[in-house]
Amino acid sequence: MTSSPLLEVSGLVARYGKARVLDGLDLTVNRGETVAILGRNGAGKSTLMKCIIGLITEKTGSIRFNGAEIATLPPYKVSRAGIGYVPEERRIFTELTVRENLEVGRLRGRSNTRWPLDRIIEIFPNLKRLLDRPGAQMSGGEQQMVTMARTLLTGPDLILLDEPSEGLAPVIVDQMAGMIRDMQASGLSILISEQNMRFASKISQRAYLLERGEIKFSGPMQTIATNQELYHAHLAV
């Protein structure tokens, strides 16, 4: 008998005012799995992430995590249930040092010892030399690492990564892929939204193609990555 998914989204509809942004989405993330949500700008990827974490309340449908319904919970309760969120905007505290930013994650975290600070530094070694640097003096890639590390310190079972490669140099994107693989090795489940097929294919087992708020295709990441027809129909600019 197979275990139930860690995250199960069913019939999700979301609106911004009168605009219907997500139209009946169904998706799952299994334990220890990395799943990519692929699509162009405006497809609804970030809206999906915000619905799961509880930032969008104008929605209908079911969002179940660890078997419990969380669709109506506020963000802080979703976080306490075990979902971490790394937004596209990163949102670090620019007036605080890296060390202080990380402490915010520890203070707001669950009682989970899987991610002590020394383990975080192993995954993000570049942060060791930056611990006393103010957030305002960091590059976009460094800020992304801080945001991911801070989220891990909250002790999540599932982490939502919203466009983590956006605006980063290719060499930093490749480093990010390696860091995510280290996170996967610990058994962490990941749901990632991306436009960058090359990056997503390095870290994801399955993928959903999202267009105008609807799932157009779902299946193994390798199937999507090698299907030029799917790529040009739903991802090519």
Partner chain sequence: MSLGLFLAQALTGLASAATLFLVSVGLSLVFGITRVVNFAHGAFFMVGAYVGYTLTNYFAASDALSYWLCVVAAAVIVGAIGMAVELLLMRRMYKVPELFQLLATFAVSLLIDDILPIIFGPEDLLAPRVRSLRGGIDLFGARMPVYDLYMIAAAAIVLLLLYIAITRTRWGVLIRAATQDRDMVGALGVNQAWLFTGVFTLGVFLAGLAGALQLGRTSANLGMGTSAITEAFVVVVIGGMGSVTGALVAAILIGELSALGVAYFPQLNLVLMFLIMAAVLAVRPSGLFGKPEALTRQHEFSDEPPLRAISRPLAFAAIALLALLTIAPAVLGTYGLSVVVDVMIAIVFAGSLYLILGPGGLVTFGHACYFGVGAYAVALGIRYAGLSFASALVLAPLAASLFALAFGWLSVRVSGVYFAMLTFALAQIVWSVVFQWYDVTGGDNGLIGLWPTSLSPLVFYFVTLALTAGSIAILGWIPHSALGYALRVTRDSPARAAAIGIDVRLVRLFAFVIASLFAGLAGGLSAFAKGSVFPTAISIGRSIDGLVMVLMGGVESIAGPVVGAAMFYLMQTEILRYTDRWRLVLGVLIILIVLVFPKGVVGSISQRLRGEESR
Given for the second form:
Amino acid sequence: MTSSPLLEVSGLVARYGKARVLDGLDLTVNRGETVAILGRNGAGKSTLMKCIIGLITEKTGSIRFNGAEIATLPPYKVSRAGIGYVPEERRIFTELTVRENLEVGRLRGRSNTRWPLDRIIEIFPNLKRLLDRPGAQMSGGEQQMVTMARTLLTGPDLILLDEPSEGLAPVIVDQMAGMIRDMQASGLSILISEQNMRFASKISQRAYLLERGEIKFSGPMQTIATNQELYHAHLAV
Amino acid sequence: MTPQHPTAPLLQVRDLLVRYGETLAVNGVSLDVEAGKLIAIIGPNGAGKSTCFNAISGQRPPNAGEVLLDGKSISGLLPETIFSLGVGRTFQVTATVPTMTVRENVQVALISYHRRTFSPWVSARRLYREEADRLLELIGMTGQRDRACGVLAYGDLKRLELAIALANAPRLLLMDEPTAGMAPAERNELMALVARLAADRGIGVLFTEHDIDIVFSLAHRIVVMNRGQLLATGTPDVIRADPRVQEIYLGRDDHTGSAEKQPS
Amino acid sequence: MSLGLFLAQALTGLASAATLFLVSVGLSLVFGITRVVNFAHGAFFMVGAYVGYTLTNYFAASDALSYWLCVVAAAVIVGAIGMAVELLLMRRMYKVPELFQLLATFAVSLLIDDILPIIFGPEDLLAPRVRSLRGGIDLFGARMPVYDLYMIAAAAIVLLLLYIAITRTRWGVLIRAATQDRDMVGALGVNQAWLFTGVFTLGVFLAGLAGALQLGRTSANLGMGTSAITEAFVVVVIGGMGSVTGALVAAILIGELSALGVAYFPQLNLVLMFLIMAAVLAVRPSGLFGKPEALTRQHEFSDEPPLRAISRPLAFAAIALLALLTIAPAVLGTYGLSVVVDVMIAIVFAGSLYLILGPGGLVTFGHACYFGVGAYAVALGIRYAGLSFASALVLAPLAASLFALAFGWLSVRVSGVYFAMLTFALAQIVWSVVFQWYDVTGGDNGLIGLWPTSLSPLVFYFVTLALTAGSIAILGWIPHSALGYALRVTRDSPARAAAIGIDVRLVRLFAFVIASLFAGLAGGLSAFAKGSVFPTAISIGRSIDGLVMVLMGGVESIAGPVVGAAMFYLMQTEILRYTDRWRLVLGVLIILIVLVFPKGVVGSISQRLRGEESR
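Beyond the form predicted alone, can we have the form predicted together with the partner chain?
Full assembly next; the chain just shown is listed first.
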């Protein structure tokens, strides 16, 4: 077992036009760990995710994955290096069926022993009856499952979940927590961004508090969830 | 009790509904904005705030419901028409003209407001220059008025957005995330200015805002949206005390809306 | 008309639709995924015909089987050429501004236009006859060429294979996914570069196939590329970019309309095509099956510095130049004067294009239309109405602005590449009308002998000088005017323009008409300068010349097109002395401009002079 972290972000600065959205961010995710990024709207959570996967190129700083620098790689290479990205807007291919959506994620030429389709359908049993449904005709929760399944098919070691609970009914959010636990059980590392603290606290071990592009606090999930002061300063209304 | 303001609110939104394909982005939202008052819309990402905004300002016509300005319907009108009726708006991502100077950005808004757009023989350089300078003075950008917009800091662009929106002497200001991307000190300064302008000139302001501190310190009333629907409306104190609001921001809790619960 | 004749016409229409579909579906697929409109697509179609001709000749294909094998082999060869072009050139183009993508692909078509006659000679080439594919069959008493039926069958087979490839294969799934959301496909580990290469190759293969299939109907000729791309643009504008269904429906619509149009209203055929396009765009600006495009900012010019008042040195230079040109007749002979007149006309034309392209930010590929309308207004006015020099010269800009009003009304409903394609197609329609309306316009022979006997060359020189100085002053002024400011807002921030009450379409139309007015004036002057008018005045070649002039000079101020036009004209004259392969040189030049000097010469110099100040 190597002791270096799986993902190591240091000094990450990202701009959107002229606005500095991320302002010198440092963060790590260890193997097998689930880490939450907590923060309100506009704190820079989605930007961080997009920087890691390579969709935002206007950035400086270092992003190391498995010891290799990936900050300058295009998204497809980051994906092939072993990072999966589940975007906030889900970005389902609405004109494709669910089966075809999954096909886009399926890696050809590289065996994906950890996440064969049967295993994925075990985690998301509802997918089975949805396979031939057009992407456009799905509820938010169903879309979320498709996009997570699609990402797992790329065979990632680390998965980036950008606000997975957003816009979902509480029952579905609970179901999702179960699915994420299944994924964790297979050894998958997860970086999850959330506004929903209850949900985040159920599944993550460690958390960073992000506000206006800066990390305001980092520590065990437990600490943040129980520290009223922190909570009111950075998360609550 | 006698009603203090017998006149109708400046802006009335009734049962607004906006559909994107199958999904209802805004589902039956009603709200009022009175002259001189600041009204904030808050809610999680995807709650439908921006869509609501675009439906009011004409960028995205509503599928149902009504938007009344001074009691007259403006729903479905073109953005340029709504502008001419006295509605100014600022954009979440700044939409200024990078290839013009700060002053020119304001001048061109004034040119349009005074209906001089189709005048190829009139020099724009001196047109409404003093008026533009007065607006720039108001937002404290006199020193930067000859700089190209493309080289300005983001916070300055946000302030410029406000000056441009004021060019048509609006009665209603729509501000979509007016302080996003600004430094904290700048945010407070800008919104304090907006509050002062609203009070002095009787402008009604409807804004969305991430910065919760600003919302609770300046808004006269807060409208909370969640998943396209109106969740609550009320003064900051009422909203702060509303457990449902805490819940959508923090997730469902089985016991109460209180924040200090241990995670299960 | 009998039922049989009607059926035969309808089937002929379907055969034309087959070609149209094969050409435009490739164009549309490539655009859908790469967002690049491939202007060279028509040229690849033409290459298909020439390669097909070569193969059928070489193998002396006299039976049907070997003929079809040659056709398919030709398509494969053209596809391979397309792949090479994608790998060598297009890959560098996906990130550059739209205008440069269009120009670079057009440059490829210029290269092809000049290389083909070097290899195959200038004559039309007729493929060997295959007896079993010739002749006709009897259809309710009318004869129907049997080859047309083969064409329809070939297109149907391609449609079927395409349908299977797109709906049933992993590749097709990736294509559809990338057409909707390229970035997400990348984030799922798919290397888009190879997807782009594949689609581009397929598109070019289909164009080559259509070209080779054409051999059974007509000869291979050097004009077929331009007419193919024009029709393909009409088809994708009507059908909607990126939609296979749209390409199919619009191809059938246009194919049938042309065939039946020829039968019923032979004179109105092209006008009919224009009317259909107008009707569709008026109701659905993004085409029948296209998705509405978002109002996006044109990024090309977003780092341009603010306009400045005309600087003292520049004003001084302009006055000095004017003084020099005023005394020039004392030094220059008749030939020298005529060269200066030609340069001045080019300057007015480029200056008018600058208004649309620079402050307007709209890429037009049909500006020659208004130049040509001006020129023909003069010619027709003199020929048929006996107009005087002065009144003919007034008529030219008037006629051009009337055309601009009608065409502009349509064109400003779209923006970006759609604007480029639409202006191009409209100009080509006018060109075709002029070319075909032999009785009135003299067709290819043009109208000659326009020089009024009472006019002295010296007077004409001074008239041209005065009009050029006035035009450039006005065109240089407009960006500084209230209208010019509004125009720049519509270019840099359409959302802002709407929010401050500017009617984006109306402002664009206004600028378009003003620019066309001056283009018409330039055209009118050129009719007198040459004493003749030919359809080339309206051709795409002239539109491109204008674009290159403006780009060589730069789009940031009126000085750009003035310098660019003069440079371009003199360079063209010099080069034509040594070689008549002008298009080859121009094609290489354009690719160089796009890759090396994207700011134009004046723009690059002034940026250097500004140095760090603006950054």
